[in-house]
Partner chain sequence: MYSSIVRLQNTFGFFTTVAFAVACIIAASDLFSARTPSVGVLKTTNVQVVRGRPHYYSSKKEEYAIIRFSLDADLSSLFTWNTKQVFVYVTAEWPSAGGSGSGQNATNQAVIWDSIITSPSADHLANLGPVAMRKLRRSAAGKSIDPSRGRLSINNQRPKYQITHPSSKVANQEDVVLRLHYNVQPWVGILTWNPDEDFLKWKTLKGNLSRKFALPGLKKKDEGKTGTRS
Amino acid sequence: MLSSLQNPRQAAAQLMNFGLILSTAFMMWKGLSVISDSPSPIVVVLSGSMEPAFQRGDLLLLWNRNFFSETNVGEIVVYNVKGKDIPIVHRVVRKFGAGPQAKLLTKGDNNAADDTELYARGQDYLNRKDIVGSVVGYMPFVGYVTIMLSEHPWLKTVMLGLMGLVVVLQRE
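Show the structure of the chain whose sequence appears above, on its own, in the form predicted alone.
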């Protein structure tokens, strides 16, 4: 570590490599967003409301382009509620109308009642614009790391410390 401080060219190269890694990850995320037409093409299941279909910690891949068919009853969708930042993963149980003006009612597979209590005040149904995407694939438990990091913030510090330790040990 101290040797890189003595060699500014090497420190600049390391900083550039780090920037390239971050920008590549960002470009891949934005590329997925454009392809899937979803602001969040990958989400993590945060609760057990969709069990047994999805477990807490499953990573979901979303698609939001309705080229050949529109959102139908039985489809599992991810939606955002006005005023809340957490996306909700539930199944469409009823549909009223067709096209962009269709009204959708959702429910978690493991829930007793539909989602009308979760919607924004005065909203009885979801509009198509509330849908972030439909689930097209998933990877079991891959997103559990995200849950652990959000529930236990001290783990972020531990992970950063371990990564720093690995970098220092590689230098020696």
The other form holds:
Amino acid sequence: MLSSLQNPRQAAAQLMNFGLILSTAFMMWKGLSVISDSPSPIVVVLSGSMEPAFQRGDLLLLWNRNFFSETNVGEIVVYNVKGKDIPIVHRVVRKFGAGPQAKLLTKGDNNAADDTELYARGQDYLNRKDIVGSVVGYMPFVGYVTIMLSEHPWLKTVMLGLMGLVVVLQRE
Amino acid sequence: MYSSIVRLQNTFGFFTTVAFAVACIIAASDLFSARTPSVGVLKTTNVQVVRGRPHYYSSKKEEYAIIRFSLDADLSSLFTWNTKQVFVYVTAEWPSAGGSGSGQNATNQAVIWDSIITSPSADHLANLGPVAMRKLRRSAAGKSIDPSRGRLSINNQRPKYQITHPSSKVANQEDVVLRLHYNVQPWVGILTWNPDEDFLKWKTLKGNLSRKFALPGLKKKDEGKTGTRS
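Okay, that was the form predicted alone. Show me the form predicted together with its partner chain next.
Every component of the complex follows; first up is the chain already shown.
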């Protein structure tokens, strides 16, 4: 570590390396976002309302384009409700009408009642524009790290510190 | 250069690479298992339309269709080593007042009944009471895959959901059909629904459409006791 401080050229290279890793990750995320037409193409399941299909911490891959058919009943969608910033993963159980004005109703497989209660005041149905994407791919457990990080904020500091330390110590 | 941190990093990197590769192979293995589900019977047994309120505190009156049905289907080929659960659901579909015919272009579609069929290896995740859970686990003791759970034989089933329409009117609606769908949830990989066309070894679900029927008129109060049954 001390040696890298003595050599400013090497220190700069390491800083560049760290920046490169960060920007690559960011570009991949945004690239995936463009391909899937979804503001957040990968989401982590936060609640158990879709159990046993999805548990907390599972990773879902979203797709938000309608190439072959409209978003239909039976699809599992991620949607946002006005005024609430937490996206919800539930299944579409009713659809009335077609096109962008179609009225969609969702329900969690593990919930007894449909989502009317979760929607904004006076909102009875979702529209296509409320939907962030339909779930197409599934990967268990992997997202649990992010849940840990958001529930125990000090872990974030520890992890960033460790990452920085590794980059500084690493000399290649 | 060969510090313990670098070694730890390499080990972790190798572990994630291998885990990801194995996950990809497992996900791809779905494509090589044939899916040949079939439907024997899907028909309505008793259809009623009643008036009711969406919830206790509402004063709005709506018409609700209660569609009882019988179902006989064999979905056992959907259960493979990568199947976590199969979500089976029956929808009622009907065209809009001025609209197109039913089918894929149906403009009104609502789930009337659904069921989660877990694979024995996912039984512990099911949301059941202790007695039902014990029974479920005993039904497949020692097995990690149990295709027999995919054989459904349901007679005169009450719908789980009474359906209505945003206009609150469903009585006397014609050209209603029931359709059976499934959604296979893998342990890892791609979620799949019943395909519209044959795809490699995955066959379409034939006969998953009931005959067209009409919803009856509103049930009068004094008719309640004689309730028709067919």
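Positions refer to the first chain, counted from 1. Whichever C-alpha set is largest while still superposing within 1.5 Å between the two forms counts as the rigid core. For clarity, every value in this text was computed on a predicted model and none was experimentally measured.
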ask   = G19: with the rigid core matched between the two forms, does its Cα shift 2 Å or more?
value = no
